[in-house]
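So this first bit is one chain, no partners, the form predicted alone, shown in structure tokens.
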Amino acid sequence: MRQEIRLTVKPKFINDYKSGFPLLTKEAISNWKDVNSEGTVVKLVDNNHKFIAKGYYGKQNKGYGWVLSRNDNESFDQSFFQRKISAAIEHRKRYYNNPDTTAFRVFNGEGDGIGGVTIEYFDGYYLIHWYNKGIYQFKDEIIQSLQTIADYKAIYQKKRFATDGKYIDEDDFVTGKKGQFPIFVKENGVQFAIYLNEGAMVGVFLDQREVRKAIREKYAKGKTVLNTFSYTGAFSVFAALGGAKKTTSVDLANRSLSKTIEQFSINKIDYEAQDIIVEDVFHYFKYAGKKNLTFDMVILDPPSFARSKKHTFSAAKDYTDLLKETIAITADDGIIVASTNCSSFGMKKFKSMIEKAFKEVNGRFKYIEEYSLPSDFKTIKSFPEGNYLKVVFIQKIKG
């Protein structure tokens, strides 16, 4: 039986936890010194020792652990995790029944009741991401639950937490029949090559599914498209399939070249008719400005934090300035797809950054449409930080 520790919630935070807030934060607890082993079951109580909730201790960038239950008698055994995962799979039933989309998120952390772990599905292969050592202590129960519930070809896992100061993103085959990679999945009829054996990044970010679809169906036809921070070129593939005149994909990572060529090729797109550039995006913006290059559509989806040899980028601090550079190389009446996955601010703040950027360059614009997470990325109202994705389609108005 796991160790269980009582943690006292400071008075001003009690209503938050009673209202469903799931993240255990440093500021909310008065006696963190009493717990030192990740994976410890913690029972939250008030100053009168009255029960509030229970969860587990596990450090990650978001906090110190997660609430899993508001039932004092709950045991975090296999049956508990099996109920949670079964409910999550039921919630995604329509995805399982869609032959045109065979990759989606099955379990979305705190949105499905267990913060610190996500599970993704890739055409019969399941991939578990562990985000802290605490939840990893429950790995046997969670893996066994998934094995019991799901039909699978194989299960893989990724450890996304630091050990002895070193970040772990190793491949780890769990069970089933090992895949021959790449495996090919579909998203709205478009193919992606997926690698579950090459570290944390598998080939596509599933949360942008609806945005890619919109680009293909409504925006790309006849347009020149610049895809910055392009990773494996997924946006570029959808733009090309949507009839884009030409796509330009820019990313600093050397592997982005071969990966983008692969994604174009499996979708029968002539990659030689596209531009695929391995370069620091910040350098490329300066180059494009000097050469007076403009694009009909610019996709701006930087990581929340990025560091290159000469640049450090933080979405919270630097997105406005980056957007100003984007505006400069966007053609009149062109579209900017402004996107961020930074969870430290919401859509209102993001729009204020957009408005500030246009104001500072004396530009005019209008909002066309916006997107957040698709339905398989389930979130809860009591934790708005979990609904991290913010995407806004903006039209740059001439004059």
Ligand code: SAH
Given for the second form:
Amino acid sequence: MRQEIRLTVKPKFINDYKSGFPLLTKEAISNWKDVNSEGTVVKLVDNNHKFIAKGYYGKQNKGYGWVLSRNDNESFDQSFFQRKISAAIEHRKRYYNNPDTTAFRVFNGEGDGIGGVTIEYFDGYYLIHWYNKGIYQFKDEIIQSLQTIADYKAIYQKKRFATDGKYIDEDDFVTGKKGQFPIFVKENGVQFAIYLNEGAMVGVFLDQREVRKAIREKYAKGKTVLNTFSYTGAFSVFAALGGAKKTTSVDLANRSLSKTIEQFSINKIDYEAQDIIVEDVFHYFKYAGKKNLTFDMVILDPPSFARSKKHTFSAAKDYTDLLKETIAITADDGIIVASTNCSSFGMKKFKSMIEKAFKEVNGRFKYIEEYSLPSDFKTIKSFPEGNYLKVVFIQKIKG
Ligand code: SAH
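Previous: the form predicted alone; requested now: the form predicted together with the named molecule:
After this comes the whole thing, all chains and molecules, with the earlier chain placed first.
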């Protein structure tokens, strides 16, 4: 039996938990001092010891753990996890049956009932991300459940709680037949090279699938496209396949050059006809400004936080400034794709940043369309922060 500890919820937070809020926060509980070992099962009670919900203790950037059930009799054994994972797989049935898209999210943390863990599918390979040490204490039950339910070539994992940011076990192999990397997956018919054995980022961020499709089908044709924070160049590949005149990909990381060349090449795009630049984006903006370069479309998808030699970027604080620099190098009637995965603010605040940026440069713009998470990234209404992705297509208007 796992250790079970009672946590008393402060009165003003009781209704949140009763109505399905899943995150255990520091301020909601009065006796955190009673738990010290991550993975401990915790029972939320009110001041009169009345049961509210149960979950587990596990620290991550978002909080102190997650509610897993509102049934006092629930035990977190393999059958519990197996039911959750089965339901999640059932929910993605149509993804499994689509030969054009062979990579998607199978299990989305609290959206599928278990905060702190996600599972992704890459053409028969399953990848588990553990976001805190608490949920990792349930790894045997979760992996065993997946092995029982799913047809898999192999299972890999990423321990995202490694606090030094380094993976001791680079390979991250769990079970099955080891893959030969890269493996190739498809997204709406486009190939991606995936490396499950090279640290946390495996080659593509699946949550941007619909945005990439829109860029290819509705925006790219005949356009010059600047893709900033480009990583493996996924947006550039879709833009090129959509008929862009030319793409320019800018990313600070050395690996981005060979990775972007690879993504272009496996999709039969001549990478030499594209620009791939390894440089700090902020430095590139200065260069582009000096040279009076402009682009018909600029894609902005920065990390929520990033530190380079000269810059610390925080989406919550600095997105407006990033946009101001972008507006300056966007052609009249050009499109800015403003994206953020920062969960600390919502769409309303994001739009206020966009409006502020245009106002401060005396620019005019029009909202064209918006995107959020695709349906395989299942979210729940009681936890809007879980719906972190915000993508806005903006047209810069002349004058
Ligand atoms: N937009 C990408 C994902 C971005 S991941 C995609 O759709 O696939 C964030 C990337 O930003 C990383 O590759 C990182 O190297 C890069 N990065 C972080 N700070 C940067 C900076 N100041 N200039 C350029 N690239 C930066």
